[in-house]
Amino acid sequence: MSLKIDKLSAAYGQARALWDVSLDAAHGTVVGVLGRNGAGKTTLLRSIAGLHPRVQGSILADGSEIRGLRADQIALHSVALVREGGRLPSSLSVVENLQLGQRLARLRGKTGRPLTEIWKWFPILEPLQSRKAGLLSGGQRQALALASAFVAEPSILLLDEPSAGLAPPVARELFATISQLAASGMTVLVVEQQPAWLIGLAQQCYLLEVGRVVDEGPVEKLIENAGNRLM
């Protein structure tokens, strides 16, 4: 599935958080989006999942426009938002939130994906199927968050800054992770801080400035660009 955004701005109060974003995300692809803090990332995923009320512009999911419609339902057009830091139900078990993320298939009309499935693609949760995910370190319950998205089968996914808080090691194991739900067929749009995580991971990247796209094309490009505008 596809996602293509066009024109869309953004507002808090009186206040405008972002000007007319375009950007594209072909089917199977791994897009990002970068930018210092302030600069739009969230409120940009934010408004694609249906969660900032205040929206103009197109927002297109394989063709369909979802701008206007509820989280509820952009959730059961098979967008998936994974929030920075991984926030989850911290009372449930491992099992419980990936049964959570499997019941959200359902809604969608398919199946969702097995355990066993989610144990081969994330190794460091099957240890842990028993522990409440308010007792995770960061990089559990970011890999958990990621699971019970993967879990619920989306097309489209939406990662906001997957590595802060992470160690080198456990952001290093986590992109990966990503790499291959790419290839597995799923659009992903990440949103980072850190451009780094980002090379040999993303086909296309935008940098966001102030709320607008000033820049586009390869991370290594956007880099020599940027410059310090990045760090």
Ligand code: ATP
Contents of the next structure:
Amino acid sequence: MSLKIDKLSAAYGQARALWDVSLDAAHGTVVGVLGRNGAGKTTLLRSIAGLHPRVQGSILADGSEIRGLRADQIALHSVALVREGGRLPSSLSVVENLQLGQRLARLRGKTGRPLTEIWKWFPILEPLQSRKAGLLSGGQRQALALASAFVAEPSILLLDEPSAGLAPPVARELFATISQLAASGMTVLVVEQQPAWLIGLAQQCYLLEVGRVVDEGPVEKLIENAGNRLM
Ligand code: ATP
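Can you now output the form predicted together with adenosine-5'-triphosphate? The one shown was the form predicted alone.
Entire complex below, previous chain first.
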């Protein structure tokens, strides 16, 4: 499924957080959104997912307008948001969280991926099946958040800073999985503060500054153009 955003604006009360943001993500690609703290990255993802109340512009998922739909309706359009820190129902076990995802898959008219497939994609979760999500480490929780989204067979996956708080080897493993998920046909929009993680992962990147897209292209080009403005 493709994602096309045109002239998206969002505000908190009188304060604008996004101005005329446009971006394209083709089917099965990884697109990165870079920007410093407060650039508007989370607001962008929340706007796409229907979690931000005051949004203008257009958000097309495979050509159909989803801007203005409720968050649950957008989820049924097979758009999944994995929040920063992998927020999940903490009193539910790993398996129970994944079963919630399978239920969502059925609401989407899909079958939901079997847990045996999940253990192959996310081997660190298999020995933790009965562990409550609230007792997982940061990396385990992030993997479960991604797995819970994946089990529900989304077509568009929105990832908010998947590397946040993770040790580099753990983050590396997670990004390798994200790359494989895209190769399997999922469209991924990933927000990151650290551009290095997008090298070799994202086919196209956008740089946000104070709510506006100020550059776009391959991540290497953005890093070269932006220098220390990215850090
Ligand atoms: P970070 O990398 O720190 O998470 P970000 O790029 O995701 O930052 P946003 O969280 O989208 O940025 O914030 C964009 C702007 O909107 C900032 O100026 C921020 O202060 C403002 N903002 C975010 N959430 C709210 C809110 N609930 N109420 C008012 N203003 C907000």
